[in-house]
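What follows is one chain in structure tokens, specifically the form predicted on its own.
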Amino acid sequence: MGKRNLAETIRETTRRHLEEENGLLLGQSVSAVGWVNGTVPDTRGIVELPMTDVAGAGFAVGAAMVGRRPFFVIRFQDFLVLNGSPLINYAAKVKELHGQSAPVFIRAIAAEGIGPVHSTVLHGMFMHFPGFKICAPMSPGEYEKIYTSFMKDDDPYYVSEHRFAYQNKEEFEDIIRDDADITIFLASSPRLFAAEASKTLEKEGTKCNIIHLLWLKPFTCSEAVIRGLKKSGKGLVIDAGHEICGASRSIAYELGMASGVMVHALGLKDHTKCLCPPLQNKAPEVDEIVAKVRNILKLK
């Protein structure tokens, strides 16, 4: 048997969680068109919900609040400007102000190109808020870990998935390098072409330090990172969201009051994705990660 890709990881540990921890599902039409592309398994547990952008919400953190530690599926991130009040108003905050838990495993799903109301990636909206612990896995090993962590924690977590690396079956590893030019640290989908921008670079000399970003709140960084970042003396972080008061920008804001070293950032242009190809303003994907960091090397 091969390994699993992201997609079954997910489907595999959602069977796990309904069938022996007596967990919950909730969703719109979770049975439709796939299976939520083919991440969720058919079985007990499931609740499909009515097509209501708020009280399904409401139900998950109710569940959450009985211990059944509910998945709740959100097709795509946009749906969350509505479905999030019950989330951001309650089950983030009724731990610090009454000491009452609600962990709910938040499946937020981004894609690209869909369309304006159906491709927006929020995890940098939701970063904004206390209570949340917020993660973007991209692997099978990445959404493993961060299923265990949840298990064995009584937080909210928003698990910000992206429809891309769902065939993906192989894992990340850091890159740090003694001679590197600049250090990117990158998040959601842009990790997809971390390597290949890398690449290109490295053919017109320039080295790069590829770090990726599982955590996005709690962010922390690890001492070998931060040395390497110092030592390349230029860094750049790449997300899939707005770049505007977005995940980008607050990340590189930490890390260069970490390293005193300037840290750009790099997302969404500030104007609407669209379906038609000359304005689906798509997250960075190889050219614009290469352009990027030309623009950064060329600067005193």
Second form
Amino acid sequence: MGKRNLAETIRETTRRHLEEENGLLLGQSVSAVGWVNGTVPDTRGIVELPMTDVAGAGFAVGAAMVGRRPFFVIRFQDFLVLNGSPLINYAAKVKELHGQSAPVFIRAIAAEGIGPVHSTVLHGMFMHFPGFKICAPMSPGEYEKIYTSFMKDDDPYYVSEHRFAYQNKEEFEDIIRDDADITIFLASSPRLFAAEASKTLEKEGTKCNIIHLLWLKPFTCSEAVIRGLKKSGKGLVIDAGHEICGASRSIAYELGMASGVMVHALGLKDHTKCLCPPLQNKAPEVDEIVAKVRNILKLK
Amino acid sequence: MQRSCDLNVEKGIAESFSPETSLALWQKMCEVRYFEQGAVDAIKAGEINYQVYLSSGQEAAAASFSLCINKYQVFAQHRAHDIFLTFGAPPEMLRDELRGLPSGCSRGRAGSNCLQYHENGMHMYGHHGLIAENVPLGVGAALGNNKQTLCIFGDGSAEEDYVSPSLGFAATHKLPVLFVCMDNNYSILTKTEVRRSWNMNEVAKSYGLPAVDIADDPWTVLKHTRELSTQLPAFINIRVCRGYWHAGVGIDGTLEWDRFNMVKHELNELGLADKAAKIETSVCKKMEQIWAKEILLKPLEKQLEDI
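Now that we've seen the form predicted on its own, could you pull up the form predicted in complex with its partner chain?
What follows is the whole complex; the chain from before opens it.
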């Protein structure tokens, strides 16, 4: 068997969780129509939830409180506006208030181009609330890393997945170079376009540091990265969520404070994600990333 | 069903219980009533500065639960001093939680409407202030560990979107959950009849749950709780009277019925007046000690040192 892609890794990680760790998986329509893009295994411990957004999240949190470490599958992150209440108000608060824990593994899955309430990335909204650990794994190795972390932890995890990455088999590597003109930090689906954007910019003579963000909260950054950012003199954080009050601006602020460098942000425009182009308001891909860097560097 | 103090209460039901049981019910009721009397006095004296949600008036039902299902994991509502005390959690920890002290049951961080206690075999989870959020949590816990579970909510909470599907999910998965609606006929001050045309018993029955609608006579509650505990998931609607406002120590006026004094009267009829009086005096004294001025007025630094 060759290397697993991300979807296969999620499925096999879940299988291990259900079969060997007494875990549970709860979600709506998880055992039908492709088993959530091939990410859900056909094994024990799967609970098909009725179409009860809000209550469904409550069931998952309750199961977490008695030690089942449930995977709670949200097929489209938009549905977390309804399901958010038990997660935000209970799971994320129970430790600080009562010293109890509710480690629920929220598989918050994003998509692109399928309309106003099936295409959104909401990890930025959840970053606002205390009590969550928030990550956006885009590779098989990253997924295994965050699962291992979850099993040693007692916090609820918001795992921001993106369907664009499900076929990915490759790992991402940061690039820090001495002659960089800008340091670009990327989270979620824009990471998949980083290499090509960087190549395009290099052809124009612009050299980029590329930093891949797996953990969005708590956000930490190595000394080497901060040195690279300082040396390049300019920064940019790119994310798949809305820019205003989103992960891109929040992390840009943290990086700016840590480095003293002006760090820009690029996320979605303050518009609805409509169904049809050119109004889809898609997450930044190559052209938009390149254009933003040119703009920051005042290039044509 | 017409709301009344004797709704589905069998005449003479108290006589079918042993004197020990009747007196144990009374003991539990007194613990809630006199603890809260101390809390009310402390609030009026300015010695508690946080919001409280008092159980007085409805303590009979909790007393009954504590005698027959006290090993259940409990997902309680905002008004839960009664469950906390009758199920055996230390009153001192509740007192200190109300005062925001580190010796409170949640280290003073959560307060009156968010009570939790997980010692001595008791597993009480409160909610965090969103009414009935505890209901799906309790159902999820029962799914997770298959332990018998008590979910309590009010007649206002029953209207929250997530309550009905919780009943349905428990029915589908045959989870061992007893759902209880403490029906005081008010959401803050809006009466049930103004808010909705349906009743929770019919909702529960429509999901296939056995359900009863009863007044808060403790012997009646005890009888039905015992019966339904073998048929879970099940639902009980209990008509109660709230002694104080939704929050705080305000009073609306004369109670529709005064269960505390009705039970005392019934104990007299059972020939248990002397024993009941002795219990009441003893509990009253204990709670006075818990709320003693020398404890409340001790400088905070000294209290923290003691802790």
